[in-house]
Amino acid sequence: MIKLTRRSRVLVIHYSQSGQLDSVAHSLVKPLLSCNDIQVDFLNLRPQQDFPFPWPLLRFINAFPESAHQIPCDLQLDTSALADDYDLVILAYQVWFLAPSIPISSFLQTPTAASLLKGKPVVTVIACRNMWLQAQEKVKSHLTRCNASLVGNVVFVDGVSSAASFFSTPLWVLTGRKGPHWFGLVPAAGVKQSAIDGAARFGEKIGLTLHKQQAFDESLFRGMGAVRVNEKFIASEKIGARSFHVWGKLFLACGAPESLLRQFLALFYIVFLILMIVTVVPLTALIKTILKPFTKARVARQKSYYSWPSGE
């Protein structure tokens, strides 16, 4: 293996409630933290008020203004063990109602951000159940603020059908249990361990890049099969995503999260996002299915751009 000159630097920005993402994050780097010349820094976010996990039903709904329209939350930054410069940026982040979550999104709105992402590629990590193309947007707009190139995406999906991770995901982030539940009937949340420990080939790919000293750039992951991009979600997201915004202003009116008004907001709009997953949400990809033969080249071009850099 090729000696670097210098020992390269990778850093590993990263928040989970379950654990999940970061079981995903550091099988990833697992290969270059055997490496004696890779040195591998981890910022785990910590909000000063954490989210809880499992959620609480109403403090989940109530969670989604402030995703949505991603305003920060104050966390606990403490940067005093990084290095002062780095190679490469790994953001590993998970989604919440079609944004990434509140303490990643909060983090990447703060000077400490643009000071560490200023001019560094960067690699986003994806752990979800199904929906990650707005979110995976929202981050590239924050990326492009504070002037950082992202130059890979690696993205982890649930397992099973989408119609099980319907009833698995909620049952998950309600209960703290991925399941199976109900004598196996509702299959067992998340992504699957086989997915969580090949993350390590795309960590192979950045040490091989490393030690061969080269510049990390869009080529990264291609080939890879680093993402794959489900056209059935494309409308529907940005649907659901339009939804959230104006409702999200809705319940900011309302006051803070815990206001008795945002409570009963919250109870009505359950029962809402419920309706809209099982009607808009298939009608949306029985629609495209019918225009599929004449949408063809439209789709194509859509697939290509939420799937850069990677590629399918």
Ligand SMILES: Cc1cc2nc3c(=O)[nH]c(=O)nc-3n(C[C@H](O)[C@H](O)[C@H](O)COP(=O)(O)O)c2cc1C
Given for the second form:
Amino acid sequence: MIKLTRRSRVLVIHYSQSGQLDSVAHSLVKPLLSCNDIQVDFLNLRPQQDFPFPWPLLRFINAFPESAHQIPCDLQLDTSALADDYDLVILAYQVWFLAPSIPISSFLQTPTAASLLKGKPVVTVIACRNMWLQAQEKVKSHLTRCNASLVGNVVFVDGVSSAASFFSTPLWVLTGRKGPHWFGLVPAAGVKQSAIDGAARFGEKIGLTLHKQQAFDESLFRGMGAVRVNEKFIASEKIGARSFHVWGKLFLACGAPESLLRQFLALFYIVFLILMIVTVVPLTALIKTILKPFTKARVARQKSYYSWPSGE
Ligand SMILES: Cc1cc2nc3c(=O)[nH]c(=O)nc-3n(C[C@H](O)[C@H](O)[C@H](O)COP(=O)(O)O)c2cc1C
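Now show me the form predicted in complex with the ligand; what you just gave was the form predicted on its own.
Starting with the chain above, the whole complex follows.
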């Protein structure tokens, strides 16, 4: 008697403004697309009213309260082409103001997410400037609420120094041009193409696991260098997320992002934000360096916590 086994199914949930995150997600699943016994479906999230790209400056700043508080936007969710049951869900997202981008946090709060993710192993794929720790904490909470289990996390960050991306990333999202800008003074923004191409190795590991009919667990990407936790950002991200939360309440009390009052507040907040970034981030990094000999064990614990489940 011939035993019929169904094709393995992988669902990729993604959203991208510039296309960067889409390229990362596609590169990652590329090895699976050529396997006849693996079906890969894509759910491209589309907000009813999409966010602008490039962003006008005040609209960009005014996205922080809704991002930090994860206020959902309406999505056009067409799931008619999707299967009922997936062996693995890949959630590819970018970070907005130390939180998952609004389309992603909105999706994670829908009944559709609850039913697609329930009981499923999930791999998160992040492509952002370089500050993703607090966003992933929020995503972890959503996954726990949806009874999904996080089995892997793969992170791609901009391929230039933190100081350079402080200029290159905002210039990119505000002009729509990656650069280089200003005669090469500000390098090109975004994840390096070689890193995007290298994402395929994670897809190969997923394919291997499916072909061996092994269950997905937290060992999936161990030892593959899927994430690197920059310890310098641990404290500054916590402070930043707290600040976005508190200031966000004030902004939200002033109405919708387009309201005049919020436009005015945003002007003031830009100055505050820049001052925060150029003081708090280096200051906490400096304090961390000074205290390094005394905090080694604690930092190691934090790095292991934030790099879970993939490990560094
Ligand atoms: C509104 C907004 C806020 C952002 N905030 C952060 C952030 O807090 N941390 C970070 O590492 N990157 C941040 N980025 C960069 C994005 O994570 C991402 O790298 C970039 O927007 C490209 O993503 P895309 O694939 O949607 O084009 C932000 C981008 C935008 C548009």
